[in-house]
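A single chain comes next, written as structure tokens; it is the form predicted alone.
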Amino acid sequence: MIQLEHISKRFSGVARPAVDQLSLTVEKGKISVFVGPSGCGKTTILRMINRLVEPDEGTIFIDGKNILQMNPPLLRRTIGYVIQQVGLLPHRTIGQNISLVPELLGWPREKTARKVRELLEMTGLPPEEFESKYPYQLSGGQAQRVGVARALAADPPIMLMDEPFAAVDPIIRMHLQDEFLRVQQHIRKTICFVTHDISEAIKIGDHLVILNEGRLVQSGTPIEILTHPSNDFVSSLIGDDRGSKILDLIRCEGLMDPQAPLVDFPKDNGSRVQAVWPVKAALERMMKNNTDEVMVCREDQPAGILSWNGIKAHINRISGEKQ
């Protein structure tokens, strides 16, 4: 677990504080966001995480201990860091990259191959076919997977991420999203996580952390914020499609009705979704085959049925409208 109590940081020259008495705690084994627009003090707060920064005022703790009393070098050896620009260097092939830290900490060399060919494997370059490859063979995609593979080499419990996905196309960025989510189901690392997307933030935060110059705005779950923006600037922020965010964040289950009779209900898979299948997934299949039902299934087996209805009725709720 983090905890920031009331860090403060302020940068020659500049009127107003980077960061202004900042109180917050990331949870352990949870993905945090920070989410806001430039300026707002996302990357000084991580880079004053690894004390790349030192605050001007405040304390940090990880796991209760003072990281301010804390050896720098050896305090940045326990935390993963993932920045935008990958920085692998260009003489070093994909597993000397991935094995920089492993060796600065003397693990025995088999341990460390071990851990290499693990890593590459999970974040899906087969090792046989990019260890050996240099950084200027790789894709954008691939590089960010390797920047990530190596801030996981030792395994630190805490990562730390600077919009590492900002880089890439649109497409690319989605599935290495997707990869990311996949990745930590496993690993369950403590992450802060900074992002200008709102759509990223929601997609991937557990808990999200809103800001605006400095200042702690609102935080909570993506769907706490989506439903309750504590003011104009977070409604902004958010944008005018609240409720297609939500159904990204609401499973079929959720808004399913388990008693409706399911016996002459068609058995074609365009009017099936899966239990787990976002809301969102669910309206996509209601508007492609014309219908204003589908039935929601755990694997083979019928669930309920979800409607449009009943879509519609939790939207208006949750959004504070009439019905």
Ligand SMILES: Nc1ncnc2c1ncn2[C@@H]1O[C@H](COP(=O)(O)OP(=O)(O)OP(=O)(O)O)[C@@H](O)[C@H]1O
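Taking the form predicted alone as the starting point, write out the structure of the form predicted in complex with this ligand.
Partners and other molecules have been left off, which leaves just the chain.
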């Protein structure tokens, strides 16, 4: 767990503090996403967690220990850092770039080599093609993936990721986000993830921290923030399609009626949805099939009925809560 208590940082010659009295907790094994406009202090926060920048005021604790009392190089070995501009060493191959920290830690050569190949596979860069390439031979998105692989190389419990997918086109980005979430299910790292894309934040965050001008504006789970934006700044960050984002986030199993009678339900796939699908996908299926009810299935077994009325009641509840 990472705790920031009343952290402030002012850079010399800049009138406004980059970070202003910030207090927050990053839960162990969860993805906390820092989101906010350019210049709101996101990178500075990450750099204070691994002591590349020292706060003027306040204290940061990792697992209850004040990081100012820890040796910075030792601290950084427990924290993987994916920097915003990737920063690969130009004269080293991709494989050598990824193995920098394991080498520093004196891992046996075979263990390092295995890890490099495993990470290249995981980030969608086939080792036989990419391991011996040089950074200048990569696209921006590929270089970012190498940055992620490099940060994961020494298996640190904490990861700081500064806009790791920013240079990737939307389709690849979606794929990388899915892959990242799948991997996180297994590795359960404590992750501080920076983005200024609210959709990305909602999709991958267990917890969101919304920042503006160095200050915390709101924090909570994606659904808490979508259903209860605390002010106009948060509402405008979310955008006009709040309802659609909510329906993207709630799974069919969350709104289905498990007690509804399943008799007489057509057997065709057109009226079936999977429990883990977003409600939005069920709505699309209803419209396509001109029906107002679909059967929700879990591992091919019927689990309940999702109805248009059920969805509408939920939307009414949410909008009622907002007023």
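Rigid core (definition): largest C-alpha set, two forms, superposition within 1.5 Å. Note that this is a predicted model, so its numbers are computed, not measured. Positions refer to the first chain, counted from 1.
A movement of the C-alpha atom of residue 95 reaching 2 angstroms or beyond is seen between the two forms when the two forms are aligned on their rigid core. With the core held fixed, residue 126 shows a CA shift of 2 Å or greater between the two forms.
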